[in-house]
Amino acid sequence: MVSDEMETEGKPALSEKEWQPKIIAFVCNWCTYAGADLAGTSRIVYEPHVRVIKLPCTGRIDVSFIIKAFEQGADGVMVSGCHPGDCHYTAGNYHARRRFAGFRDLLEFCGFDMRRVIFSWVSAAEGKKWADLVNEVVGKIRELGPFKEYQNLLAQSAL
């Protein structure tokens, strides 16, 4: 059975059983982008469908970030950082769990599926904790399937 995805470039669309999904990390530069290159030196194998994006803190995430990723085809998105009381910048990740509060309720009433949006704290030290986090994160995403849906809220907001 082949996908709903058109072809691009000459390529073929992929079966649902080639299907891999795509997810995007923002992630602290100082706790989560190091625990995450401590996971890649122990050589710990986890999912390699995960595109990480590197910020000074996690407190400079902003909305538009999120739903650019999906935009540009995401089936997921991680923001992670610091662990509260660890941040290199003293308090970037509490304004980071503030801000995905207000972030949550945003996307939700627009009609994001939140079980593609996934908030954690990773430590420079939790290189397993990093691994662990992807393989669960790719697994979820993997069960609901590419994110399609992102293409409906785009045409209702044509409307």
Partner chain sequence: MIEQIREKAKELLTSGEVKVVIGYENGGMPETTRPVFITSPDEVERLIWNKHCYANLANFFVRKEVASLGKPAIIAKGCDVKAITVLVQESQIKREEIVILGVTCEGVGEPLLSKCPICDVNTPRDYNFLFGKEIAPKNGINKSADVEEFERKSPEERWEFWEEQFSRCIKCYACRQVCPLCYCEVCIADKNQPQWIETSSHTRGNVHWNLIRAWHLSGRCIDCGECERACPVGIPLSLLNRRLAKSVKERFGYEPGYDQEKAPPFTDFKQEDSQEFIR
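Residue numbers count along the first chain shown, from 1. So that the term is clear: the rigid core is the largest set of C-alpha atoms that superpose within 1.5 Å between two forms. Bear in mind the structure is a predicted one, so any value in this text is a computation, not a measurement. What changes on going to the form predicted in complex with the partner chain:
- Positional change of Ala125 between these two forms stays under 2 Å at the C-alpha, relative to the superposed core.
- Put the two forms on the same core and the Cα of Pro56 is off by less than 2 Å between these two forms.
- Residue displacement note: Val45 has its CA displaced by under 2 Å between these two forms (rigid core superposed).
Next up, the form predicted in complex with the partner chain in place of the form predicted alone?
FYI, this one's just the chain on its own, none of its partners or other molecules.
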């Protein structure tokens, strides 16, 4: 089970320290992951607050991943893949784009803070774009602070 094994783990509590933004990024393997690799190879320094989860394609990204990430305390979520026409699987990103479009409309309607969900296309050649984007997102999330509205949901109970 996912949760059981993790209850017991030990990790120094960051809470005693200064709050740091927590950002989870869902990226495709062929474009954005490789773009982030290129940022590394090119030694472009950027903010260390993004945790990348690699999927084969943006087409694999379920909108529930985004909700799960916020449930796990993310202050921001990035979703990034290949530019249109550039998908390794020819069309996965086109399907993804429709889903993200519809789902973000739903989130926005619910008053969700849309500055915390960032969709982008970053190609394997765009290491610089990735680094710049991460810096910008981290800067914005720092400004916004912890995603209290979402994190508070846990405390609320219907009963």
